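This document starts with one chain, in the form predicted alone, laid out as C-alpha coordinates.
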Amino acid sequence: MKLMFATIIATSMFAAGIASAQSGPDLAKSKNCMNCHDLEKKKVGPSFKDIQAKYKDSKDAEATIAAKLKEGKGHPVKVAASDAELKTMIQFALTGK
(Lines of atoms letter the chains of each structure in order from A and count residues from 1; the text may use other names and numbers.)
(Lines give C-alpha, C1' and ligand atoms only; values in the text may rest on other atoms or scores of the structure.)
Protein backbone atom coordinates (compact mmCIF):
# COMPACT_ATOMS: atom_id res chain seq x y z
CA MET A 1 0.00 0.00 0.00
CA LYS A 2 2.80 2.43 0.89
CA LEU A 3 4.58 1.62 -2.36
CA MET A 4 1.42 2.31 -4.37
CA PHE A 5 0.91 5.65 -2.57
CA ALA A 6 4.56 6.63 -3.16
CA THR A 7 4.24 5.70 -6.84
CA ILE A 8 1.11 7.82 -7.23
CA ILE A 9 2.81 10.82 -5.59
CA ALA A 10 5.96 10.43 -7.71
CA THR A 11 3.90 10.11 -10.88
CA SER A 12 1.88 13.21 -9.97
CA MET A 13 5.01 15.23 -9.27
CA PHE A 14 6.58 14.09 -12.56
CA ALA A 15 3.41 15.01 -14.48
CA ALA A 16 3.29 18.43 -12.79
CA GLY A 17 6.91 19.02 -13.79
CA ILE A 18 6.14 18.20 -17.39
CA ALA A 19 3.08 20.46 -17.41
CA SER A 20 5.06 23.41 -16.07
CA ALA A 21 7.96 22.94 -18.49
CA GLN A 22 6.44 25.24 -21.10
CA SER A 23 8.61 27.58 -23.10
CA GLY A 24 8.66 31.32 -22.42
CA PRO A 25 6.61 32.22 -25.51
CA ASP A 26 4.02 29.52 -24.73
CA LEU A 27 3.67 30.70 -21.13
CA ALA A 28 3.43 34.35 -22.19
CA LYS A 29 0.57 33.41 -24.51
CA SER A 30 -1.20 31.17 -22.01
CA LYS A 31 -0.99 33.81 -19.25
CA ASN A 32 -2.31 36.48 -21.66
CA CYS A 33 0.86 38.59 -21.58
CA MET A 34 0.74 38.91 -25.35
CA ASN A 35 -2.63 40.68 -25.13
CA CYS A 36 -0.85 43.76 -23.81
CA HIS A 37 2.79 43.20 -24.82
CA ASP A 38 4.49 42.56 -28.16
CA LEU A 39 8.04 41.54 -28.95
CA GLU A 40 8.89 44.66 -30.95
CA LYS A 41 6.24 47.36 -30.52
CA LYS A 42 4.30 48.97 -27.70
CA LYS A 43 0.73 47.83 -27.26
CA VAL A 44 -1.05 48.54 -23.97
CA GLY A 45 2.19 47.76 -22.18
CA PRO A 46 5.81 48.15 -23.27
CA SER A 47 7.32 45.79 -25.83
CA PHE A 48 9.69 43.09 -24.65
CA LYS A 49 12.39 44.96 -26.58
CA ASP A 50 11.71 48.05 -24.42
CA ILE A 51 11.68 45.94 -21.26
CA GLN A 52 15.05 44.46 -22.25
CA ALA A 53 16.47 47.95 -22.79
CA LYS A 54 15.12 49.22 -19.46
CA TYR A 55 16.57 46.36 -17.42
CA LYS A 56 19.73 45.56 -19.42
CA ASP A 57 22.11 46.85 -16.72
CA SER A 58 20.01 45.80 -13.73
CA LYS A 59 21.40 42.95 -11.66
CA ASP A 60 18.08 42.40 -9.90
CA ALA A 61 15.83 42.71 -12.96
CA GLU A 62 14.25 39.29 -12.49
CA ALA A 63 13.39 39.91 -8.85
CA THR A 64 12.06 43.41 -9.58
CA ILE A 65 9.82 42.25 -12.39
CA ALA A 66 8.65 39.18 -10.45
CA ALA A 67 7.60 41.38 -7.52
CA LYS A 68 5.65 43.66 -9.86
CA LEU A 69 3.86 40.73 -11.46
CA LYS A 70 3.12 38.96 -8.17
CA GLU A 71 1.94 42.04 -6.30
CA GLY A 72 0.34 43.96 -9.15
CA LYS A 73 2.43 47.04 -8.25
CA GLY A 74 3.64 48.74 -11.41
CA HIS A 75 1.65 46.20 -13.42
CA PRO A 76 -2.12 46.48 -13.91
CA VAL A 77 -2.91 42.96 -12.71
CA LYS A 78 -1.43 40.27 -10.51
CA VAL A 79 -0.25 37.42 -12.70
CA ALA A 80 -1.54 34.03 -11.62
CA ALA A 81 1.57 31.92 -12.15
CA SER A 82 3.95 29.81 -10.13
CA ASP A 83 7.42 31.09 -9.31
CA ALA A 84 8.89 28.75 -11.94
CA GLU A 85 6.45 30.02 -14.57
CA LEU A 86 7.20 33.64 -13.67
CA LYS A 87 10.93 32.97 -13.93
CA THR A 88 10.51 31.41 -17.38
CA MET A 89 8.32 34.28 -18.63
CA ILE A 90 10.63 36.95 -17.21
CA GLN A 91 13.69 35.34 -18.77
CA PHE A 92 11.82 35.29 -22.07
CA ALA A 93 10.90 38.97 -21.68
CA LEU A 94 14.49 39.91 -20.84
CA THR A 95 16.22 37.81 -23.47
CA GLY A 96 13.64 37.02 -26.13
CA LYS A 97 14.43 33.32 -25.62
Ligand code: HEC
The other form holds:
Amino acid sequence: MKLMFATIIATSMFAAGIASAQSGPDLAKSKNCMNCHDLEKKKVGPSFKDIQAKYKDSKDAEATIAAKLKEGKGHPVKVAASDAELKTMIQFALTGK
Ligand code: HEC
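Output the structure of the form predicted together with heme C; the preceding block shows the form predicted alone.
Next comes the full complex, this chain leading.
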Protein backbone atom coordinates (compact mmCIF):
# COMPACT_ATOMS: atom_id res chain seq x y z
CA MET A 1 0.00 0.00 0.00
CA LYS A 2 2.77 2.40 0.95
CA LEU A 3 4.55 1.66 -2.30
CA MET A 4 1.40 2.29 -4.29
CA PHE A 5 1.02 5.74 -2.72
CA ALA A 6 4.63 6.57 -3.48
CA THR A 7 4.11 5.55 -7.09
CA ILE A 8 0.99 7.68 -7.45
CA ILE A 9 2.69 10.73 -5.94
CA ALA A 10 5.79 10.30 -8.06
CA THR A 11 3.69 9.91 -11.20
CA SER A 12 1.59 12.99 -10.56
CA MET A 13 4.68 15.06 -9.77
CA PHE A 14 6.21 13.93 -13.02
CA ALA A 15 3.08 14.86 -14.96
CA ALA A 16 2.95 18.31 -13.32
CA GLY A 17 6.59 18.86 -14.21
CA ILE A 18 5.92 18.21 -17.86
CA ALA A 19 2.86 20.45 -17.92
CA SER A 20 4.73 23.42 -16.46
CA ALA A 21 7.81 23.13 -18.71
CA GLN A 22 6.70 25.21 -21.67
CA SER A 23 8.58 25.41 -24.92
CA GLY A 24 10.38 28.63 -25.89
CA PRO A 25 7.76 29.79 -28.40
CA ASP A 26 4.87 29.08 -26.02
CA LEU A 27 6.59 30.80 -23.15
CA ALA A 28 7.53 33.84 -25.23
CA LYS A 29 3.91 34.12 -26.33
CA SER A 30 2.49 33.75 -22.84
CA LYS A 31 4.96 36.34 -21.46
CA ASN A 32 3.91 38.78 -24.21
CA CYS A 33 7.37 38.94 -25.80
CA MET A 34 5.73 38.41 -29.17
CA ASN A 35 3.67 41.59 -28.78
CA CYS A 36 6.89 43.48 -29.45
CA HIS A 37 9.05 40.86 -31.14
CA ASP A 38 8.75 38.60 -34.17
CA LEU A 39 11.11 35.93 -35.42
CA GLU A 40 11.60 37.57 -38.80
CA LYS A 41 10.21 41.10 -38.73
CA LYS A 42 11.00 44.17 -36.72
CA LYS A 43 8.03 45.22 -34.61
CA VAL A 44 8.36 47.45 -31.54
CA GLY A 45 11.59 45.61 -30.78
CA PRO A 46 14.16 43.99 -33.07
CA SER A 47 13.35 40.65 -34.71
CA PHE A 48 14.86 37.58 -33.10
CA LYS A 49 16.78 37.15 -36.35
CA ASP A 50 18.43 40.55 -35.83
CA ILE A 51 19.18 39.62 -32.25
CA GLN A 52 20.78 36.38 -33.44
CA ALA A 53 22.96 38.37 -35.86
CA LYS A 54 23.95 40.83 -33.15
CA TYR A 55 24.96 38.12 -30.71
CA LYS A 56 26.34 35.50 -33.06
CA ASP A 57 29.97 36.07 -31.97
CA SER A 58 29.19 36.68 -28.34
CA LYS A 59 30.14 34.02 -25.85
CA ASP A 60 28.03 35.34 -23.02
CA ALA A 61 24.97 36.35 -25.00
CA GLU A 62 22.66 34.49 -22.69
CA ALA A 63 23.97 36.12 -19.50
CA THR A 64 24.09 39.59 -21.07
CA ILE A 65 20.53 39.37 -22.30
CA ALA A 66 19.24 37.80 -19.08
CA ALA A 67 20.66 40.72 -17.10
CA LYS A 68 19.03 43.27 -19.43
CA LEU A 69 15.63 41.60 -19.32
CA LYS A 70 15.70 41.09 -15.57
CA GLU A 71 16.79 44.62 -14.71
CA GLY A 72 14.88 46.36 -17.45
CA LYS A 73 18.15 48.09 -18.44
CA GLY A 74 18.58 48.35 -22.19
CA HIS A 75 15.17 46.77 -22.51
CA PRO A 76 11.90 48.72 -22.33
CA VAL A 77 10.19 46.27 -20.01
CA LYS A 78 11.41 44.49 -16.93
CA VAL A 79 10.58 40.87 -17.55
CA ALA A 80 8.89 38.98 -14.74
CA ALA A 81 9.98 35.39 -15.22
CA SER A 82 11.95 32.76 -13.35
CA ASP A 83 15.58 32.22 -14.30
CA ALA A 84 14.61 28.97 -15.98
CA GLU A 85 11.88 30.69 -17.99
CA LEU A 86 14.24 33.49 -19.00
CA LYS A 87 16.78 30.95 -20.14
CA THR A 88 14.20 29.13 -22.26
CA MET A 89 12.99 32.37 -23.87
CA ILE A 90 16.49 33.68 -24.52
CA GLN A 91 17.47 30.41 -26.14
CA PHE A 92 14.39 30.74 -28.31
CA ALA A 93 15.39 34.32 -29.24
CA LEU A 94 18.94 33.24 -30.03
CA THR A 95 18.16 30.06 -31.95
CA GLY A 96 14.61 30.55 -33.18
CA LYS A 97 13.68 27.29 -31.48
C1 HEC B 1 6.95 46.59 -24.87
C2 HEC B 1 7.61 45.91 -25.94
C3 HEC B 1 8.54 44.74 -25.61
C4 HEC B 1 8.23 43.59 -24.93
C5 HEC B 1 6.91 43.18 -24.29
C6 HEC B 1 9.42 42.76 -24.98
N7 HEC B 1 10.43 43.41 -25.65
FE8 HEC B 1 12.32 42.71 -25.98
N9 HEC B 1 12.84 44.51 -26.82
C10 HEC B 1 11.98 45.57 -27.06
C11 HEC B 1 12.74 46.67 -27.64
C12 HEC B 1 12.18 48.04 -28.04
C13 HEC B 1 14.08 46.22 -27.73
C14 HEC B 1 15.30 47.02 -28.24
C15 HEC B 1 15.98 47.66 -27.06
C16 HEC B 1 17.21 48.42 -27.46
O17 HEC B 1 18.04 47.88 -28.18
O18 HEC B 1 17.32 49.57 -27.03
C19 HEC B 1 14.10 44.86 -27.24
C20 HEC B 1 15.24 44.05 -27.20
C21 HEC B 1 15.24 42.70 -26.87
C22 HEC B 1 16.37 41.82 -26.98
C23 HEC B 1 17.76 42.20 -27.52
C24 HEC B 1 18.56 42.81 -26.42
C25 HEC B 1 19.90 43.26 -26.95
O26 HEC B 1 20.84 43.20 -26.18
O27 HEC B 1 20.01 43.65 -28.12
C28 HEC B 1 15.96 40.58 -26.55
C29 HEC B 1 16.78 39.30 -26.51
C30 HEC B 1 14.59 40.70 -26.14
N31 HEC B 1 14.17 42.00 -26.35
C32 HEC B 1 13.84 39.67 -25.65
C33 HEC B 1 12.56 39.81 -25.14
C34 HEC B 1 11.85 38.75 -24.45
C35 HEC B 1 12.39 37.33 -24.23
C36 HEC B 1 10.65 39.27 -24.08
C37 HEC B 1 9.55 38.59 -23.28
C38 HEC B 1 9.89 38.10 -21.98
C39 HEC B 1 10.60 40.65 -24.57
N40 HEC B 1 11.78 40.94 -25.19
C41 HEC B 1 9.51 41.50 -24.40
C42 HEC B 1 10.62 45.59 -26.78
C43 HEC B 1 9.93 44.63 -26.05
